[in-house]
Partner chain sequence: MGSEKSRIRSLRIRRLTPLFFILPCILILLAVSIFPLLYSLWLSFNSWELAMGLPKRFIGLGNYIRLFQDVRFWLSMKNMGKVLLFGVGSQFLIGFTLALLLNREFRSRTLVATLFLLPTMIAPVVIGCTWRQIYHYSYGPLNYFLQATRLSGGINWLADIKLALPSIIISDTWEWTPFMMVVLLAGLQSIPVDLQEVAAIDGASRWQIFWHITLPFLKPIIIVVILIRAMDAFKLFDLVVLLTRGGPGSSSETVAYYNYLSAFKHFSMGYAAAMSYIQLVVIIIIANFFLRFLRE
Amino acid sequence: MDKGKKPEKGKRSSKSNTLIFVVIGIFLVLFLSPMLWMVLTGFKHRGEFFTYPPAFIPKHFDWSNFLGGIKLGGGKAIFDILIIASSSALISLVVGSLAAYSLSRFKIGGKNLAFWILSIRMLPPIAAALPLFILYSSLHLLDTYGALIITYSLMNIPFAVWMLKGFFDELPPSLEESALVDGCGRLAAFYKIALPLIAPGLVATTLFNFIFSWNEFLFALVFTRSHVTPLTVFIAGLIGGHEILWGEIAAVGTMASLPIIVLAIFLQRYLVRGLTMGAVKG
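The form predicted on its own, please: structure of the chain above, on its own.
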């Protein structure tokens, strides 16, 4: 009797696996279709944007939209946001890791300080835009890299502290205590023992902070003019006037997506480990 039931269980499991793959495939098509449409639009001729029915695949792949986007300032916009996002992610990582380690090991501020720090990240950006604009105007920081780097760091540090604290909480304190007994200072134990052990968490936190800065629009619009033009502001500037530059928008959007996609692919194994090991204990 048992031998006769095994094939039925095998068939049920194979059917359930097939159903799961079909559902995942449907969701992938739904989520990736806008991205694929943007990439293909970047290669279309100007007349193909308004055809009916819409042309999904361009007749001839043309690079003129990419070259036009770069000539209009897309290359500089990508360079500007690369500097701003990288600097902000690095500052957030350094300050956030030190603060998270202090909260985890020395219990500074009690149980509620970590959540209070995270609550700063919940502040609506529009509430801080005007006070920061007045401050940066008085310090002559408007339309500079410094204004956005400082602002993004202030917004990303709370997230970094909250996320990294969970990783430090999972590390046994005995590892650092052994290093202290062997003659290491507290800072050396932090740098040589604790940080290497939470490397996946550091990578995941840095990447998230980089993406937050890369995609931010409101602060970039308020604090920049002409000298510094972040990517989101540049793309928004292509909409308006007598014509919407659909081809250049799609081309620059495609170029802007490539760095994030490449980073996610190369750091995939660290991301998976980081997101699974960093659960905060209650």
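By rigid core we mean the largest C-alpha set that fits within 1.5 Å across both forms. Treat the numbers as computed from the prediction; the structure is a model and nothing was measured. Residue numbers count along the first chain shown, from 1. First, how it differs from the form predicted together with its partner chain.
Once the rigid core is overlaid between the two forms, Phe217 does not reach a Cα shift of 2 Å, moving by less than that.
With the form predicted on its own in hand, show me what the form predicted together with its partner chain looks like.
The text that comes after this line covers the one chain and nothing more.
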């Protein structure tokens, strides 16, 4: 009976499969088309922003918006955020991996300490921004790389701790234990044995932290003036004033998104884990 039914079921499911793929395709187009619109706008000529019907595909692809965006300060903005995001990611990696190892291997502080660290990540940024603004202004740190590197580390360290704790938890402690028996110190066992074994986790965590800083806006807006202009602040600044520079905004937006898209594809396996801070292991 089962044998007789099978081909019929297969036929029906292949038909419904096609339908499902069509639906998925439609949604994919829906989610990607605004980004495509941005990329295409970056290549448009000045006159093409204000036409009806809208120009969807530029007549000539020219790079003048990209050059214009860089000249307006986009190059400096990218440079600034590169320095800030990588410094913070690096600090968070060092501090976070040590703490994660301690939490995972020695269960230091039990669950409470781990949750306290997590709760800092949950803090609404505006609640932290106000007192930090006063602190930085009294330390003359406003409008410096330092202010943002410190602030982003505050958000990135808890993330690194939770992500890396998950990776250490999955690592059997026997390897380090045999090294300890051989006379190796804890620190050496940590960086010679445990760290290399979770290398993919370290890379994923660092890249995620890099992306968070790269995309952040509120702290960047509040803690910087004219010397330091992170990319998001620069882009938002192009909107103000009497004339909105659509072409340059789209071009710089494209430049800001490209590295993130590359990293996202690179991070494919860890995206779910990263976006839920290790709560869901994809």
